[in-house]
Amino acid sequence: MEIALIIVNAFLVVCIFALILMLKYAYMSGKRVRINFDEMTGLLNRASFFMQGQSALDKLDKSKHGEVALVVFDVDKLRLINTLYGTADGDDVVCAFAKTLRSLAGKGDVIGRVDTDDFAFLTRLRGRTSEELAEQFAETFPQYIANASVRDQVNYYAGVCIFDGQDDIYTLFNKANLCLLTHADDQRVSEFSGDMEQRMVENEIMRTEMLNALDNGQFELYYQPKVEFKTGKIIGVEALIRWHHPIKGLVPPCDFIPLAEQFGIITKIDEWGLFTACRQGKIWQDKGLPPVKISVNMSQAQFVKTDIYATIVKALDETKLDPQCLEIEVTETMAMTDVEHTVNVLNKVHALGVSISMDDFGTGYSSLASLKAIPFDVLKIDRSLVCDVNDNDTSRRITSAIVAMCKAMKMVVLAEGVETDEQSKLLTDLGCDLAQGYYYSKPRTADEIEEMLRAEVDDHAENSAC
């Protein structure tokens, strides 16, 4: 009887651990399952992607390369959709990317979610080119948004790489997201080819040389005087970026400035442009010359993901410039992107005591409205429209509506790209009050500016004289 009960409890103990065994085998398989997929999509994650898709690679007959691509979209302003509609639409527009892609996949392909906003896709195109296969995706997609509202915002962008028989998965990878990288704003679908690398290293070497000019001094600041129409006196200057590169020389801010803002160096270049105007407009001061305003661009990144007003209290702090000779200039087109934002940043800056100045007006997009709700002192009128004042009739009508506007609204208006008598005379007679232009002088450095306003002391201490 009691060998019977030590066999009984032998066997119960055996089933139990071996019941043990098996969930903890069930849990760690389930467990492998689940880590190796997204869980909102279900598609591999990034990691599985990688594994499966090199896996996909190995088994492909190298000899029909050229018929399978790697394509990696882009969830465009997926945070925006968040933050505007919810995250269950950001979701429902995420699933919407997972679905799409498993419509249109077929034996062999990979397909995964390789971040929040990106998706892998390795598929053989099947006698389609990859601009076919991203009409057929561009079809496809919005079938799946339940919200018509999120539909109509959701965009993407697509980078394509095609197999050569030699990459592997990542270096497939990294060719198609090169192609998000150098895409076109304009341009959804974007093929990978040899001058992209070419192009992307050039980037990176000025890249690391504009960040090198900025720690070793490369830059410098000229400045274009504005001028009085009617007396010819320069009343400020406008601060423009030279590059003095150590072997191309003196590069335009047009060759860099598209760069730096695609690398985002901009708004480093943006304050440092600004504290060595004050400090310039303070040495002029402190040599007794006359105070002149002077200007300086903001550019789009520096006025919406940095602290300008910040920035700029700072600066006249160090500086012990006086804000009345300090103008921010800001574009037409970014000070209408967030009108509320634009109002309450540039009011905080004019309550300073420093001046707003509308830089390019006519080309943008402005309405009376806003320009009523922002603080703008000054406005320039584009030279587009002031290089052809004299011939063309339409041109001179709009520049003569600008200036009237301007007056019944108590804005100076300044005429940039003044060339010519013609366009001076022009130009004074519709009654713009400021010229910026070569006629007057070009963009010249802080010595020459000084050596300009010197002399104009001179010459009112001579006729005074008189």
Ligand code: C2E
Contents of the next structure:
Amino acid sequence: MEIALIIVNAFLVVCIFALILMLKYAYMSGKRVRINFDEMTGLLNRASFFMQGQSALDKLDKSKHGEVALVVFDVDKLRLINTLYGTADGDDVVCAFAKTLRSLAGKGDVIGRVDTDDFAFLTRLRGRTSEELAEQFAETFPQYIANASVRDQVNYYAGVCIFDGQDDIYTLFNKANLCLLTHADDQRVSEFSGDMEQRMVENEIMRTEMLNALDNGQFELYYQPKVEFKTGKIIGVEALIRWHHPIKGLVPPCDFIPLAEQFGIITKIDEWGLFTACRQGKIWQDKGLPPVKISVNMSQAQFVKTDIYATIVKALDETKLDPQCLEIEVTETMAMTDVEHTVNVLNKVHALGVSISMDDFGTGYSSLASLKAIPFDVLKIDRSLVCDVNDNDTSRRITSAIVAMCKAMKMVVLAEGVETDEQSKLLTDLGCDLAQGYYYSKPRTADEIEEMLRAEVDDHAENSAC
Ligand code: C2E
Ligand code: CA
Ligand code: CA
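Right, the form predicted on its own is done, so what does the form predicted in complex with the ligand look like?
Below, the chain from earlier opens the complete complex, with every other chain and molecule after it.
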């Protein structure tokens, strides 16, 4: 009898123990299921996409390699959509991606949300070319977006890599991703090719060279005068970077600034530019030249990734340049990207006495709201409007309207890229205050600017420009 009781008790203990283990396992696997998926879309998350993607490649009949593609999608400016329309519409865009990919997927395809605004789609082409697949996506995607304005505005880029039978999922992904890094702005879909790898190698060399350039003093600031239309007097200069490359010679900024932005080096370069420009401004003043305002270009990364306010305070403090003699140039697109943050930072910078100018006005999203919120002192009309202001009625009317708006908002208006006497006369008649352009002077070295300023001192010894 006692033995039977012991056996029953032991049996019960084993059952309870087994039950605990089962509950624990159920709990753990439930947890695992939950972390495998992206909550918003229900798609695989990054880690699971790579795991399941690799397992799908392993199962493939390798002779069918040309028939499988990995497409990486990047939602363009999702943050801007969130800011302009609200996060509900931003989320709607993300979900539209998920719905579209699900509608295009077939058996064995793997879909993941691999970053906030990136999706990966490993798919069998099933007789379609990658272009046809991209077309199917482009037709379906807008149908899932509820807000018509968002539907018109939203854009995306896609990088495609066809499976060669050898790559693992990570290599395949990196290659598709490389298309996203190297595509032209107007190329929505790009497919991986061997020369991209070559370009990647070249870019990597460029990245190292740029970092060395900073350490080895290969960058130099040139300065382009800003003049008063009415008097022709230099009231400021814009600092424009040049790279003395040991082999390529003098490299203009358009050949390396976009890459520096891509590589995340731009913040270092811009910081160097800010300190150098402030130092140069002080040197000119110490030499008894009139205190011209120095403008420095700021990249978007400078706002997003660094404490630009602290950097400016430090630069002014170390160089002892009067804040009234510093101006920073911000583009419309930058001002629109994270309005709240930008307004906050620019207000603080402005309170130091530093001027703020809106660069390239008329090229990006022209927003009157950002003009109202940000304390712009100067608005620079882009060269694309100035270049045909004499021949094109629309350019002239737009320029005239911009001038009227600037006057109403008590902003100084500067015309960029003035190249001819006719442009100069018309822009003066239209009421522009300041000019910058080859007609007055190309960007010049600090020494050359010093000579120009010295010549002005002789002409207008009594005047001070800032
Ligand atoms: P930006 O800020 O719009 O600078 C004006 C550009 O127009 C300069 O080109 C200048 O040389 C050019 N330019 C001025 N007047 C004329 C003209 O009459 N005709 C023509 N065709 N061009 C004129 P640059 O120096 O090649 O600079 C190009 C862009 O690179 C700048 O455009 C700016 O966005 C960027 N950049 C230059 N230096 C820096 C820098 O230190 N940091 C950052 N983040 N960007 C910079
Ligand atoms: Ca500029
Ligand atoms: Ca400009």
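Numbering follows the first chain given and starts at 1. Computed from a prediction, not measured in an experiment: that's the story for all the values here. For clarity, a rigid core is taken as the largest C-alpha set superposing within 1.5 Å between two forms.
(message) Using a rigid core superposition, assess whether G106 undergoes a CA shift of 2 Å or more between the two forms.
(response) Yes, its C-alpha moves 2 Å or more.
(message) Aligned on the rigid core, do the two forms place the Cα of M405 2 Å or more apart, comparing between the two forms?
(response) It does not reach a 2 Å shift.
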